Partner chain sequence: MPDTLPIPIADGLICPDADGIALLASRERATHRLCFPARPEDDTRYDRVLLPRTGRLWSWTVQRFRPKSPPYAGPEAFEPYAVGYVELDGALIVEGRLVDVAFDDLAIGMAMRVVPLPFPLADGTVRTSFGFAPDGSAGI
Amino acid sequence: MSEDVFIVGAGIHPFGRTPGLSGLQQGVFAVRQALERAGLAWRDIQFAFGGSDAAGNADTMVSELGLTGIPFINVANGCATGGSAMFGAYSTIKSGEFDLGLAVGFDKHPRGSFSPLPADWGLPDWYGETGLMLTTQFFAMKIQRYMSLHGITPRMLGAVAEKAFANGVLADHAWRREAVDIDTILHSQMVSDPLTKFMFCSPGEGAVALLLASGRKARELGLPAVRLRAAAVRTRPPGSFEVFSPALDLERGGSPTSVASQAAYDMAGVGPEDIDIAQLQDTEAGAEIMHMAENGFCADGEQAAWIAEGRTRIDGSLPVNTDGGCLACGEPIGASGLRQVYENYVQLIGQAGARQAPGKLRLGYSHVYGAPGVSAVAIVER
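In the form predicted alone, let's see this chain only.
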């Protein structure tokens, strides 16, 4: 019989830029904060999964936290690194092997865009020579196609970004904490048509740590907890069109997000209509719009009505990216997916402060997506 899995504590190092602190040190900060809030010591943790893209191996933080001999697994899975680390911790506790573990993610990226190399992703050099390894161009091309097919307008992209910055003002851990009005967003520098500079997130810094426990251990600790009803990671199916795809198939298929989403719903025994709050990958404003449909919350094209009616705002029927998402927090790759789960955790236990969504929240949904077409989805329940 598999174990129920609970999140019993969480810590976060503020996202943005932190001169003088390495990414690894930010990870240590997040772990220590999670332990302190839970009244636990590092020696209590039985295992850990951790990941970083550009800031070193997570397991080396034992030099700072203590040499307890803990099994510590390094994870690297693109933008889904954090979600994959949590999936590993979730699966370990569910197996019954351990009762209390850690999922941690951190990163510290230099200024500027990510600079992946074609060969590292199994692609020929010509793909990079076209400029498509620069993800700002790929995302712009993808949302242009989606807008043409489903009636999405540039103003809707601007509205998504405006909401993100408004939510970021209310989140202590956000990087961008100033509101930006929609006209400023729409008329700012064009980066890659139709996406302006305020419609993109920025590579950044930050760290998140989550403490996961079995049902028995969670009851013993008596801490504010949420049940991890589902954790699913999936790669791209045939016919999908993802980051670093060298071509668009004539016969279109699903996406890694739609596959991971359905797997998570099936695992949790719920549907999109049951979700009370959602954190969706918003590497750029168009991503949030597309992912609303890919995660099953609406049909393609229905986002127009959702945005116009304010349904995704904090006081809406389905609050989305309540801490400002990647647009306001930036994207330290190793930490980004865990930030989403952290946000749902504090929302469901009623500790989100000024950005607390109203009403009784039962189910929180998080979705992260990355190259070359991998998606992780988690559903938590209070």
Contents of the next structure:
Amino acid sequence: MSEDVFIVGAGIHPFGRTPGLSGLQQGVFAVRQALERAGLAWRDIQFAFGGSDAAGNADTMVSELGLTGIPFINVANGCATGGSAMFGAYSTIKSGEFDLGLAVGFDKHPRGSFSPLPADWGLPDWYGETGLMLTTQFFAMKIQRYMSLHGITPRMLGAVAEKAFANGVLADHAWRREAVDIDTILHSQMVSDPLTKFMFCSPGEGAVALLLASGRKARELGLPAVRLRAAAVRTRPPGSFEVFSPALDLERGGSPTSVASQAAYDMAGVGPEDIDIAQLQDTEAGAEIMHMAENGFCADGEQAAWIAEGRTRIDGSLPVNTDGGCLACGEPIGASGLRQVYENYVQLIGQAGARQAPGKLRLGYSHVYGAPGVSAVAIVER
Amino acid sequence: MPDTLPIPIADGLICPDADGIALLASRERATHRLCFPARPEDDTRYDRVLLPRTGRLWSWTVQRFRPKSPPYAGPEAFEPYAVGYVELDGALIVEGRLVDVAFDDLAIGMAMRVVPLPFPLADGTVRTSFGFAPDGSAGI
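Form predicted alone done, so how does the form predicted in complex with the partner chain look?
The complete assembly is shown below, putting the previous chain first.
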């Protein structure tokens, strides 16, 4: 009999730029905040999974937190680092091995676009040398084709970004906390057609820590808790369209997101129609639109009506990216996926403050996507 | 003309001939699945094949800022360039630079043809890469 798994506490270091702190120190900040909010001490934690993409080894934070001798597993899984850390912590508690642990993710990236090296991705040097190896190009070409097939317009992209910045104003951990109107978004500098500067997220900094417990432990602690109904990490199926692809199969297939999404729904025994709030990977404005369909919330092309009717706003029927997502919070790779779960946790326990979604929220859905074709989905229940 | 092309930017990438260039790919013997770029020539699970030279634009964008170096090896002076995926007839959808076309004229579905692309490196030398240009011989 496997154990139920609950999130019983969460901490966050504000996203953005924090010149005085390393990524690792921001991670420690998030862990301390999670412990403090839960009234727990570091010595109560039995194990940890954590990682960053570019800011060091998570397990070295025991130097600051305390040398309690616990197993602390480093996770390095690109954009899915945070989601993988949570998957590790979830599986560990589910197995019954431990009953109170930590998942932590943090990062700190230099300004500007990411600069991956071809050899690290199994690609020949010419691919990077000739200027084809940019994540921004991939996202632009994926939405460009999607727009031509499914009637999505630049103005819809602008509306998604406008919503993100409006939500970011209300989120105390967001990086961008000023509203940006749709015309400014549409007329800002074109980065990779059809995406302008305000439609893209930027690499940044931040950290998130989640405390996970077994059902028995959660009841004993008596803390505000959400049940982790599903945590799925999946890589790409045949025929998908991914970052850093010199060529694609003619026969088009699914996506790592559609596979991870289905696995999560199966684990949780629920469907997209049951979800009350969603945090979807929005590396750029078009990604949120495409991921609405890939995660099963609507059919391809239906996003036009959803956006026109405001259904994804905080007061809509399915609030999406209620803290402004990556567009307003930035993209510290190791922390991003856990920020989404953090946001669902605080929303479901009713502590999201000015951005609190109205009504009873039972099920929260989060989805992260990254290179070279990996998605992580989590479903939490209050 | 093939004998005037600078040396290729990589081995096993392009095959110059009297008509210009074709792209080299590999076909997995067990599954007949094509892959590009080609696998190493001594990989006995694959056969070397040439990809069709023509196809249709599948998607596109414009690279409007200079990519970071490394990995980008082009000159410091930067001009925006178009990038796209071209669905080569009955074979594969291949990514490459789009040349000899105004950005405003780019449209999904337009006929394209693979062409040699002289690529200047930051140190001043020039290598031959590949790109796709509108295919005047085909109807839209």
